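Shown next as structure tokens: one chain only, the form predicted alone.
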Amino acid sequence: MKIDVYHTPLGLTAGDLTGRAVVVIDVLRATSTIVTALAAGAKAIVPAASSDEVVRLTANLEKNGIVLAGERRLLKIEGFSLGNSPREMTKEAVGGKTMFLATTNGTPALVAAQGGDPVLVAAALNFSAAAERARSLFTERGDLVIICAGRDKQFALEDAYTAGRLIKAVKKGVPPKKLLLNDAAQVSLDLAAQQGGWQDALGASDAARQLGEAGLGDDVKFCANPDRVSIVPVYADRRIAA
């Protein structure tokens, strides 16, 4: 039995994942946003891996039914009507709205992931009811991919850390010596052992200095919070759902 964990999407192909139960982690903060909108009564969230994707996707859409919503630098892009704060994303922004969605990191590994099987979406937001579907694939499958944003192009500790509590909930009952871990999974694994809760393993990260640095230090609060919805987004045909 076998888990991947990919710290960057950065290589990845669709014929790497295909038929592949896949987990697509950017606890801070494109992840958390996803779970938070799907929860808030958005339609879905079809993620762009740029500013100028969700442009030429909506060009010829009907303007009442969408919403556009991302970041650059951490900032709202301009003439975006969301940025990429989950705690933006209520019933009054995006409820019965498809929302498009371009971030840095977050919306990147999303489309790196197309090929897998099915792709869930997962926070600290909604960890349980993530890992327990999580689970549910590996057990049936014996197979599982967990592929971490990064951040800018880089390790990111806060996704690693979410990966490592993952495979943590995904293993249990798995004898050792049937289970095959790649060098970032067991490195993940390690790294969820040694660190404190939530909020002190994202608070920690490097993503939550520069959040608060740009006056967005709630946002780091309000997604190491776990378990605040049981939704699982999934990822299909360039649409995420819940």
Ligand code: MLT
Contents of the next structure:
Amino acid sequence: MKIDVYHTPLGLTAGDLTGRAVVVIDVLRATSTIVTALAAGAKAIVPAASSDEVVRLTANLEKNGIVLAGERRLLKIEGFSLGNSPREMTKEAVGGKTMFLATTNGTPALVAAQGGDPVLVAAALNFSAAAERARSLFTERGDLVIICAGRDKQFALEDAYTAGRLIKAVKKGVPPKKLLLNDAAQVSLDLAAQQGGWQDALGASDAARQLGEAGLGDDVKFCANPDRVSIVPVYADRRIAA
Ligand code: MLT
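If the structure you just shared is the form predicted alone, then what does the corresponding form predicted together with ligand MLT look like?
What follows is the whole complex; the chain from before opens it.
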């Protein structure tokens, strides 16, 4: 039984994922934002590779039913209604709407994961529900891919920590001799064992420092709250729905 982790989506091709169950993680902050928006009643999320793509995709759509969201250098994109803060994802802001979302690393990672079947969206906020779904897929198929968004094409501590916790939950009961982890999966598992809880691990990351400097430190605390919701968003046909 095999678990592969990618610490960034760089170099992934659709063929690497065909027919494989995939979990995408960008815990600070895109997957936390997606989980929160769907829990607040958003109809669906359309992840885009860039803000230009959001503009292109929405140019001819009725504006009532949609909301444009995303960040560039952590801050709200000019002309968009919302940034990439999960705390902005209220019922009033997103309820009943399709949200088009462009972020620096998270939404491109989702776009890169499109060949997977299914593609699940995970964060601390929905951790137990996502882990349970991933575990049942892993038990059934003997295979799982975890894609971390990373940060600016590099390893990101907070995503690798989340991946490690996910592996720990998913591999429960599998005899070690039967389990094949790639090196990135092994390192993620070790990292999760070494770090403390969610608040400490996420708080120790570069991303947390940068968010703090941008005045968004409360987002880190918010994202480090496990199991606030029990939905597991699934990305299919270019849309993410609960
Ligand atoms: C990203 O996609 O790079 C992130 O979610 C960045 C952020 O908004 O914190």
